[in-house]
Structures are given as structure tokens and as C-alpha cells.
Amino acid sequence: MIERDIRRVLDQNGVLPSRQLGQNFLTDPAVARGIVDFLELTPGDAVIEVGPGTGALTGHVAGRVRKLILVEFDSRLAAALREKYQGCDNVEVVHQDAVDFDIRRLFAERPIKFLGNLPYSSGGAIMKNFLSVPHPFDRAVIMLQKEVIDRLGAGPGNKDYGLLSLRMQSAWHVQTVMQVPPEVFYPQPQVDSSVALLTRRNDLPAFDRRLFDELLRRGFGQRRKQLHKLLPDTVSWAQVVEELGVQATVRAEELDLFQWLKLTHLFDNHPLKEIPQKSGEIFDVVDENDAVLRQATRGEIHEKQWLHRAIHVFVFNKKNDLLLQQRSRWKDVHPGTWDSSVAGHLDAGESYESCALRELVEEMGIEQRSLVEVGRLPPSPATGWEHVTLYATRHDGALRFPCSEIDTVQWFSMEIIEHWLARDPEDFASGFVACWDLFRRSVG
């Protein structure tokens, strides 16, 4: 769309460009299609875009993906795109602040790409909403004023570098790929813009994330002082200055992303947060019928595919929203997928709810006294040849999870999960979907 086009769009829907909402339009067809190449889309890909208004980057994007979900907050300009998509089945146009869109629907859309020309007054809260851990985008393209790109993927020793930077990059590797003048904006703003390509980061070590936001809070929050003086006393500062390989005078914005993880690793306290999974591990062997026959290891059990023990619990909220989480990338078996709140294997002579009640503690930091017991699987493919106990419970309170087992957590509804899992079931561990089948079972 050309200036022209989006004039009498306007026009049309009686909009006036708002500076408060940051509308300023995108003229440009060139620059409009060379925004959106940075996604690389494919046909089966989905895409979500943040701010479409008159269409500009939605031209280049409809028709060539599976599903296209447009989220705009003018509602004249929502109620255009509406009227002018109406017969494409596979274009959604939701009406709402992006600030406040719930984006765990988006994971059973999964391939998903983000797509943005985001409002100056706005971008930040957006890219917090959307772009956060847990998020299901591999790839996301934005485009805001270029002071806060160029924030975005600052290093050590840039002016532009802090909390944001840090932020961004313990998720994404960024990359400015344009930068965009004010001539190619109807208005056009006062400041040049840029775009910047997001691609998910898999490079990292395990790491708290709620600590490391944490600690950068405090490193940052008054920059030009010293790092020690702003950090918990729970660390020996020489062993942080050892660790690090810095000066006991270094300051938050001298450190890069990988410091400010291993300063993250040394201030968690969580007695899992080294790799817990250990191979000489010692659980009882069964037989068909659960009877204990003998205690072997860890290693040799899954090597050999023994029948073990093991239970799942699945943990609800007051909306009864199902918590999951994501296991980590260092887990021996189904590494990356979601699987249920708490699994895990019985020891030796342990019995199935006191193995139940000490992972919840151990997994996700929640005391509980009983448990409701949903059911048992025999052993299979699909349990990894565990006789498996699900149990359920409710807890509305704090979590607190191993980073070396678990990576993220989210909690989803019921309806969420039914339809990823008919789409995506390869995204879960075995385990859990044989558990979820045998709730649904348990719950009519």
C-alpha cells in the first residue's frame, strides 16, 4: 500500500492518526515486503502480527501461510481488516490491546512466527507479552524506533547496553537487519526507526530465569556502582570475582550474557540446581504385576527397558487451568517437550504417593499433605515401561522449579491442551499424553 492507498483507508473508517496510539503508517511496498522476507515463511507456518492497521506487512503475509491472526486495537481499523479478510477462513482479526492478549492459545498453533510494526507508546509491554519464556515462536520480526532496537542487541561497553539487552538476549539471538527512515511513515514520526530479526536461542546453559531477572534488577537499578554493593551477601564476593574472571570492582553493564549466567548459577541456592539425573540411580525392578524382583540402576534400567515405577501429578489452579511444564534440554528422555506438573521415579522401597508428595516439593516447591489419586497405566512404549500412578491436586500459590530439569512452566486450560495435542502431539513427552487420555477417561 502506497500513501495514497492509506489515506483513503483512513478516510474511509474515520481514523485519524492518533500520536498517543502510534499510528504512523508504513507507505512503503518495498520496505513492507523486505519486512516481512526476514520471516522466511512457509506454508505451514502461522503467523500472528501485532498492530497490522491499514494492512501494509498483512499484504505480504495472507495467502501464503496456514493461519494469519491480526491483532488491532483501533477498532475502525479492525472492523477494515475484518470487512476485507471476510472471505478468507484461514484470517482471524482479533480486536484487542495487544498488552492484554493471552497468548497460550498461540502454542497449539506451533509453527508460529511474530510479526510486528508495534506503537512507540506500547512496544515494550508488547514484546514483554509476546516475547517472554514461555513463548512459541521460533522466529519473530519487529519493527519499533531504532534507540530501542539498538538496545535490544547492545553488548558490554555500548551505551545502549542494560536490562533490556540482557533480557532479550537470554531468549533471542537479535539482529538488526533495516533500518527504516521517517519518509516511508504516514505521519511520519520524529525519530528513525529499525527492524530487528528474533530467533530463539538454544545455546544457553540452564539457568533460573526468575533470579537472573532478579539479580539484573539489582545490578542495574543504580549502574554506575560497584556490583557488590548492590548483590545478596549469600556468595563469597572472591569466589563471584574468581568464577568470573573479573575485577572485584567490575559494574552490571561490564558484564556480557554469559557472566551474568554463571553469576546467576552461583547465587542459586536450589539443592537441584546442578544436573539431578544420575545414571547410578537405584530403583526396584518390577514385574508385570508390580512386584519388586530386585533394585538396579538408573542407566541400566533404561538401557535394558526394565519395568519400573514412576508417577505423575497434575497440578490445577482455581480457574482449573492445567499446570505444565517444559522439560529441560538436558533431560535423558523426551528432551524439550511439556509434560505433566511433576513426574518422576519411585526409589527403592519408596512408595507411590510418598514419591508423589516429595516431587512436588522437589520439582515445583509446593507442600502438599494428600492427593487425590486419578489412576494407573501399565507399563508400555508410551510410560517408558513404568508402572505409573497419576495423581491430582490444587495449588494457587508460588512455584519454584530446577532450571537443570525443568526449563519453563506455563499453566494452560484444558481446552488449550485438547486442541494442541490433536495437532502437535509430538510437542509432549509419551508419559503425559497417556496420563492426559486417562484423565479425560477418569473424567467423563
Second form
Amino acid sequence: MIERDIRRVLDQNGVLPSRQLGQNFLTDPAVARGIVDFLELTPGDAVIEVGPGTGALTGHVAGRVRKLILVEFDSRLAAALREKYQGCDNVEVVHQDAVDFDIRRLFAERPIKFLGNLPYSSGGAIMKNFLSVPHPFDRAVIMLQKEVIDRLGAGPGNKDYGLLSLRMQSAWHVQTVMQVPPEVFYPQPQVDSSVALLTRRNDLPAFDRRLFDELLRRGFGQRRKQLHKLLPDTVSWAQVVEELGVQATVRAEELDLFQWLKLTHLFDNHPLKEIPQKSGEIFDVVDENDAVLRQATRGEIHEKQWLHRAIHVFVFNKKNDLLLQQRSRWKDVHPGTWDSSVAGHLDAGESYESCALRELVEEMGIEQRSLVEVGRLPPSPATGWEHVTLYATRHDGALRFPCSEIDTVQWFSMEIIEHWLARDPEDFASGFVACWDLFRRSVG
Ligand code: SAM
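For comparison with the form predicted on its own, produce the structure of the form predicted together with S-adenosylmethionine.
Now the complete complex, all chains and molecules, led by this one.
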């Protein structure tokens, strides 16, 4: 869209560009097309665009993807977009503040990409809502004021390097791909803009994201102060200095991302932080009737596909959302897939119920006494040759999980899971899928 068309759309809809809503509309179709090209769209993709405005970017996406969701806060522009795309069943216009948009339903739309020439005013909050882990996107292209984009991609030794850089880079590879001058907007902003391409990051070791964020906040709270004066004294500073290979006087802004992750690991006091799975654990080997035959190690049982025992627990909150965990990328079975709230093997001689109660504490930090037995599953390839007992319970408090086992967790509504599972069963561990079917059958 060129400036004349944009002014016409704004006039027709009674919109006077608002500074508060960051309404600076792109007037150069070549720039718009160039920005969209960084998404590398394929027909199977879904795209969510935040702040579509007069549709400068939207026009280069519509018709090229499986689904397009537009989230626009200005009711008049949202209505104009709805009218423009009324014949297109795969374009959905949502009139909403993107800061409050519930991104959980987008997991059911994977593969999905994020696009936004974001309003300067709320760009930070919108990025936090959409681009923090867990999120469903493989790729995102965002435009914001140059100063913010510079901070996203900065490294140590750069004045722009800080909390925002590390938070973003712990989830994404960040690349600045375009500089955009004020002249290609109507009205013209007072500052330059830049475009960043974000691609999902899979090259980092397991780390506790909550702890990482807490340490960053402490470290950058007073960025000129020496780091050891700002962090808890639970770990010997001499050990930190040695393992990170830094001076004792180091400051937060001098550590790179990998040093921050190492630091997080040193401060992580979760008992299971080191061991994604223990192949030497001893389990009961059982027959088809679940009678104990003998004992063997976890490694041997899995290798020889002998029948053994496990539990799954579905944890619900008071909204009736189900807690799912995303398994660590470093697990030997079903790495990176979404799984039951809690799942685990029975130790030799252990009962199903005491295993479930133990795993709730060990795996999710949930102290629980009351469990409801949902049902039982016979051994099959889907359960990994396990006799499974599925339990359900309720929990609304804090969660604490080992990063060696679990990448992240999220509460999802039953409808989202149903839709997601139907579209993309590969996203889930097969044991969860079998438990989900059992659960659906048992609740009718
Ligand atoms: N995408 C259009 C373009 O490139 O010309 C418009 C970009 S303009 C910088 C930002 C857009 O975001 C505006 O349409 C504005 O109304 C919308 N917006 C502002 N705050 C928003 C919010 N919190 N949620 C969703 N949209 C918002």
C-alpha cells in the first residue's frame, strides 16, 4: 500500500493516527514485501500478525498460508480488516490488546510463525507475551525502534547488552536483517526502525529458566556492581570464577549467554539437575497380567522391551486446564515432545499409588495426598511396553521441575489439547496420547 491508499483507509474509517497506539503505517510496498520474505512462508504455515493496521504487511501474507490470524487493538482498523477479508475463511481478525492475547491456542496451529510491525508503545509487553518460552513459533519477524532491536541482539562489551538481550537470546537466535528509515511510514516516526529475524533456538544445554531469570534480574539490577555482591551466597564464588574462567570482580554485563547458563547451572540446587535418566535404576519385570517375574535395570528393560510398570498423572488446576510438560531435548525416549503432567516408572517393589505420589514431588514439586485413579492401560508399543495406571489430581500452587528432565510446562484447556492432538499427534509422547484416550473415554 502506498501513502495515498493508507490515508484513504484511515479517512474512510475515521482514524487519526494515534501515538499512544504506535500507529505509524508502512508506505513502501517493497519494504513490506522484504520484511514478509524473511518469514520464508510455505503453504502449510499459519501466521499470526500483531498490529496489522491498514494491512501493509498483511497483503503479502494473505493467500499464501494455511491460516492467518490478525490481532488489532484499534476497533475501526479491525473492522476494516474484517470487511476486507470477509470472503477468506482462513483469515481471522481478532480485535484485542495483543498483550492479553492467550497464545496457548496457537500451539494447535503449529507450524506457526509470528509477524509484527509492533507499536513502539507496547512492543516490549507484546514480545513478552508471544515470544517467551513456552511459545509455539519456529520463526518470528518483528519491526521495532532500532534502539530496541539493537538491544535484542547485543552481546557482551556492547552498551546495548543486558537483561532483554539475554532473555531473548535464551529462546531465539536473533539477527538484525533490515534498517528502516522514518520516510517509509505515515506519519513519520522520530526514530529509525529495524527488523529482527528470530529463529527458534535448539543449541542450548538444559537450564532452569525461572532461576536464570532470577539471577539475571539480580545481576543487572545494579549493572555496574560486581556480580558476586548481587547473587546469593549459596555457591562458592571461587568455584564460579574457576568454572566460568572469569575474574572474581566480574560484572553481569561481562558474561556471555553460555557463561550465564553455566552460572545458572551452578546455582541450581534441584537434586535431579544432572541426570536426565538413570539407566542403572532397578525395576520389576512383569508378565501380561502384571505379575512380577524378576528385577532388571532400566537400560536392559528398555532395550529388550520387557514388560514393566509406570504411572501417569494428569494434574488439573481450578480452571480445569491440564498441565503438560515438554520433555527435555536430552531425554532418551520421546525427546522434546509434550507429555502428561507427571509420568514415571515404579521402582522395584513400589506400588502404583506411592510411585505417583513420589513422582509428583520429584518431577513437579507437588506435595499431594489425594489421587483419583482414572484407569489402567495394558502394555503396548504406545506405552513403551508399560502397564500404566493413570491418576488425576488437582493443584493450583507453585511448580518446581528438574531441567534435566523437563524443558518447560504449560496449562492447556481440554479443547486446545483435543484440537492440537488431532492436528499434530507427533508433538506428543505416545504414552500421553494413550492416556488421553483413556481419560476421554473415562469422562465420557
Ligand atoms: N502493520 C501495520 C504496518 O506495518 O503498516 C501497522 C503497524 S503500526 C506500527 C502498529 C499497529 O499496532 C497499529 O495498527 C496499532 O493500532 C496496533 N496496535 C497498537 N497497540 C496494539 C496492541 N496492544 N495490540 C494489538 N495491536 C496494537
